[in-house]
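Here's a solo chain for you in structure tokens, the form predicted alone.
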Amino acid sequence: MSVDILLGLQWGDEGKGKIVDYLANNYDIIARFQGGPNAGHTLVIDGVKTVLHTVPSGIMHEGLINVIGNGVVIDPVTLRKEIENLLSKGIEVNKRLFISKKAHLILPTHKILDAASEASKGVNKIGSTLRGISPTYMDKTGRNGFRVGDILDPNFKGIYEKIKEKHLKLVTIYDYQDFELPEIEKTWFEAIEFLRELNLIDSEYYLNNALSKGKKILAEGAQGTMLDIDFGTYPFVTSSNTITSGACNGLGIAPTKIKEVIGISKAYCTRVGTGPFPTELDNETGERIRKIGSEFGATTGRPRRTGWIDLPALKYAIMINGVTQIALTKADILNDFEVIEACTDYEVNGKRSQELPYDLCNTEITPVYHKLCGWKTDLRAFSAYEDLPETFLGYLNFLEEYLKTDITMISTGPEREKLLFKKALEVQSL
């Protein structure tokens, strides 16, 4: 069978968790392929809100397998809290969750290094979530990482101490002393004992064997395309590949196995932390979107920066990922706007272009906007795609024509059931 991929097309927070949760019953396995506990996938089921940071978003479905792939970096403490929260809600995590032995672990000293490095940057901070994710990926590529499978090694603590010693030497370079390591370590080792009791697997064999048996897999990404380490707004990016190719590396599946690539985009843009944001609305309109959309980080709680939808960036993300269809989220947040704006071009040095410049950070960009009539209707009231108001359908048609990609799903609220399908273009794996 084949693998479908679901990922974000903007700077994260597009609503991936909800779409994965909705589609989950059409698959046998949901597999998270990159990122760490800086992700925050929010699910609202029967009025109950659950935020997932590491566990795949199909965990709420009975009988569905969820795999944390080798491309993910795991904080054992965060994972333990997340699992215990799910267990308290009656979710049979032990039957549904499997973890790759090749996934790397975030050590206590990774978090200390992260905080020390960020503090040293002063006004030039990247906007790290300080969860140790960047140092963990650095150790991974530097061939000095600590993997899940290592906790099964008889010399487990010796491996840990060697890496810890290296980290503490690096911390002295930053002259950083704001930490209490023994207390942090105690909690971490307790979480390691908890992790040992979970289903630890050779995930690349597990997933490919499932495919050979005709199983359907949905690969779930974290963050968004514009935060990709190679193709995002570098250096204000995350430390992993958030794009389609990241699913191959992060799960051990071949590109030939990929079928549908479902890209998720909000009807506007948001970004958490620092970094370039061409369509940012640092005004009353931006604040209005933030307030109506409750735009605060699910993981950090930080207010998100808001702006109109950026179509050149979205078209770029579609190209990089090979997106076959789009799910548009949070269109309902714009219900009461008289006018909706969409950036169609960048003006750089007096010239218009629909291409992203090499360096968005140091290039002065003036966004060029196209104005559309707002629909002034509560989209949450509609239960069928074909019944949507003409003004909103006109907005969708404009986006599809510009992006040359079909918008097949419309999310009109945070709840699981608030998702409308364009009937002729449903997910092909369904």
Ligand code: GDP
Given for the second form:
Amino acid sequence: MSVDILLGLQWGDEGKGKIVDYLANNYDIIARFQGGPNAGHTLVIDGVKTVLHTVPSGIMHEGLINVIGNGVVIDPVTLRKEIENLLSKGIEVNKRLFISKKAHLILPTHKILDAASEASKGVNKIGSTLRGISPTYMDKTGRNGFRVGDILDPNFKGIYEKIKEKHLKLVTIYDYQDFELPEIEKTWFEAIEFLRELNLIDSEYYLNNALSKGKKILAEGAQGTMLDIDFGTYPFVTSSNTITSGACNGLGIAPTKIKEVIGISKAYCTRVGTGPFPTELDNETGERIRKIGSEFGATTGRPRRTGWIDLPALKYAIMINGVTQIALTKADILNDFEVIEACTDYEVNGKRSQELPYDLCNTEITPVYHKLCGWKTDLRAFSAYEDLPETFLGYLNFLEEYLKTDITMISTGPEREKLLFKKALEVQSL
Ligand code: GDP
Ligand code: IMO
Ligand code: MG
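Moving on from the form predicted alone, kindly provide the form predicted in complex with the named molecule as a structure.
Starting with the chain above, the whole complex follows.
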């Protein structure tokens, strides 16, 4: 029938996993369209926390199909660990998970190249998760990649060896020797045997056949718009298209099939790794947000940089993605704040603008803030949108007016059930 897309509007970690898990029951299929194990999507169900890296966030639901699309890059070792963890929790992964044969594989040497490249950049490093993402996508666009379907080729070891040899030559450019290949190679090949037993499919046919039978698909993005390879804060970005168009490329679905685009934003901003962050709070307030919000990476455990919500950047993300509705997460982290600020304009060379400059990295930006009264109420205690405090509704109204987009969902805690809908009929519009 149609495809809805759910993606991040900031620098990742907006709470995509939680919202996908909640909405999953409205769909037949949840399909991840890009990124790889650099992602960490957290679900908290009945007090149990699960962090997913490659597996789509609908996996906890019985009777739902989860597809890892062709746009995803897969580290078989991480995937195996993830699946084994799910199996240990009694999740019937084999019945629920399908993997595109066209997804590219992360080789051990991709990870080595990632580490070598980052080390060579010194202070200008991207702050990569070092999961091999960039070298794998480079090989994909360079037409040297190794795809999931290739492991079915009787000569797959030969294909592997050829790529590995090329990578080892490349590593010498970096003068990087900090690796033990035989050990990680062994684990990788064991994981390949594990992968071989999973449901490997032609996912573009699978998804389009499902659509023609009237099924509903939710496409799950990883990272966020400001980390998009084309429209993010380049070069401090990831290596895939994290935006709406990435769902078409990463799943093989046509733009005409897309209905809702659900953009996820925190009530403030975070970023892991280096790169521009105009509203960053490198002060006590930033530390307070990090502490209350437990802002530490779900994949690497690194402290996340924190700052006020950046409305020019959000407006940009809404434009690029064609966002039709917003889910606002982590507003509860600001429960005790007297004053909450929102950046409304960027001041560059004395001029104010709501547009992002071409080069965010080398442009001195002074954020202009609008101050709002804090709601000083525990949002977690509310179970209906209509009952939310006036001050908080005023804050939402201010954001909606600025962004010209409805905030239809308010997440008030990490737990699955902590989600309020603006319209009483919840997901009717989905
Ligand atoms: P994702 O990568 O976008 O899926 O987000 P992450 O899982 O990396 O990071 C979001 C973190 O915030 C996780 O620890 C979630 O459990 C948590 N979280 C999500 N929504 C909310 C919320 O509304 N309030 C609070 N307090 N935590 C939330
Ligand atoms: P989810 O899906 C937050 C960041 C890294 C680094 C940059 C490039 O959980 O929101 P890469 O490993 O892709 O070469 O790193 O992108 N990054 C993320 N930040 N959430 C993520 O995923 C991220 N995936 C990558 O920190 O700055
Ligand atoms: Mg995350």
